[in-house]
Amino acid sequence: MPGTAGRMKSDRHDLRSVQPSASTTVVGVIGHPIAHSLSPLLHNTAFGALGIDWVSVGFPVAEGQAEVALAGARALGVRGLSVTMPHKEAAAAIAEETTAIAARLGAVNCLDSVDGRWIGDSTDGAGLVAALAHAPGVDPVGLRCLVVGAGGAARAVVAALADAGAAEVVVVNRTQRRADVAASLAGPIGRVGTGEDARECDLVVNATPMGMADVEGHPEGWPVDPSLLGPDQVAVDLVYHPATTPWLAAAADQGATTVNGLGMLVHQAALQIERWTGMAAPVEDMWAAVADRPL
């Protein structure tokens, strides 16, 4: 990522306690639902630590309204957007340009306004790999991995695990066609499987909204039957609201090491900060802002 300008924090100039003005640079997050999102908190913590006059806000945007929302944001001079469900694929189609990883995935979670053009990027996969390294210290090299889901976040995870050196990436999804597309992102080590494959995997990732608070109509049941998991496995749920989903709780009861989506959220947001500002993100400050926050 660009920039090594570092931190410029001072007691006198901490924008977490300063009101935005007409000259403040605005970024935000779009999605639905969005009220629970911690992205503005993470972004604003980083801006305060860096001592720059930027602010991040949440924009609730209903499904199917991404194009209208992006046109409005462009007209208002919004500098960048974090993109969450259900708009990642739509944003990739709307962006005038995408990075190599975003083009590969057909999904973006970050939009950067450059000379009036939206540049789409994906920081989700790299964010998860960084989060696993941060805690519990998991390196994907040589691991057999299973990913549930085939949406934008799932595809990012599949590609990132493969690129990080996983031995195998198995995709489980209700729709065969989308599962095939997601598995292909892992190249020769990717394949479509079933939940039963979790028994033989080291790392199992739920990359669906199943278990997320405030999401209506999500499918009943488990991403993967928790009874297939055990003490030598790591279960990851990209959901962070609530902090412990029913599936993670059940996986923990089976002895698995569990990780929620908070770490991925922090690290993908840090990469967004670096893309927008060209400055090194204050990751530890961002972690501190959310570590003890009730979810």
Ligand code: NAP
Contents of the next structure:
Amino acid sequence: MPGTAGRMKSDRHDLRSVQPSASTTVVGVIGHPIAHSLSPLLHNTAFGALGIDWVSVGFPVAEGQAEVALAGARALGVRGLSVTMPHKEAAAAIAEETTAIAARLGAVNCLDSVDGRWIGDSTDGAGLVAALAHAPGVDPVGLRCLVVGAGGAARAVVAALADAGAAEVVVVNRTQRRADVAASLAGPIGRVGTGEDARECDLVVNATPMGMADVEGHPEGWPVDPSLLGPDQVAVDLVYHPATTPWLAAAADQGATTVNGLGMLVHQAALQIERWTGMAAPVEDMWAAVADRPL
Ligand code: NAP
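Take the protein just shown as the form predicted on its own and give its structure as the form predicted together with this ligand.
To see the whole picture, the full complex is given below, headed by that same chain.
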């Protein structure tokens, strides 16, 4: 496996005191802005727990610069990249090869350098499905699902829920044209709906920035009316800053099981680690790294 030769440590606490060297395998995250990204923390926690000599750093890459950045990263021998806003679509276009899900979404959040070629993957949707399985132990098979939003995150979630066996995926979005595109990713079980459909759904996902702190414009309001939710339902908010959005708190007050966006963040990163290293990701350590951190 590339990059694991050299200093191997069985104790992750020992590895943390080892400085990166000329033989360290480098991965990173590209985006703009990037300083707030938790990806390096998640990746480095995993590398420490796995006892491998890898390091992850943030690379600030301005919009329109993805192509030159990826050429440079390839020349520098960067092993893999996590890709975030605003480069997910550009990365899908630049990658020499894309996985089926990345091609379907037209978006890439993970680049893997294999034999000098970038392989593009999308782990966001699978990350959410894995997070639901981790806690609260929800399997989408046979569930009626509603996704609010039709952006990159929503589209990944719609496709993943359909692929995981959901009975129905309803998309609700401010802009109808984008709702149509997102719903089509679920194939015959996808349709565009309204917030009222939440009453009949088992799983309701907010995939908009509504309720997110420190965002330009401070989007407010409810993704769906919380009074439509109850004890037999699961409410998921992809937002994790704050850890409990007003909507998630209101859904909990209605008796719904609630899940915030931290799990998706952790599990999409875990899937990236597995793709790059071929090793099982230390998910519990990764969870602990972000759960202990003030958001
Ligand atoms: P995006 O591509 O910009 O899409 C945003 C979506 O939200 C669009 O459908 C937009 O509707 C809708 N929207 C935005 N503001 C709204 C408002 N005030 N009222 C109603 N709808 C509004 O963003 P994204 O990348 O999909 O991300 C969406 C959210 O998911 C963000 O909060 C992001 O932080 C979160 N996220 C979390 C994770 C995780 O790992 N937990 C991963 C990715 C994203 P229009 O189509 O009408 O513009």
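Note that the coordinates shown come from a computational prediction; the quantities given were computed from them, not determined experimentally. Residue numbers count along the first chain shown, from 1.
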query: Angle of rigid-body motion between the two forms, smaller part versus larger, in degrees; finding: 17
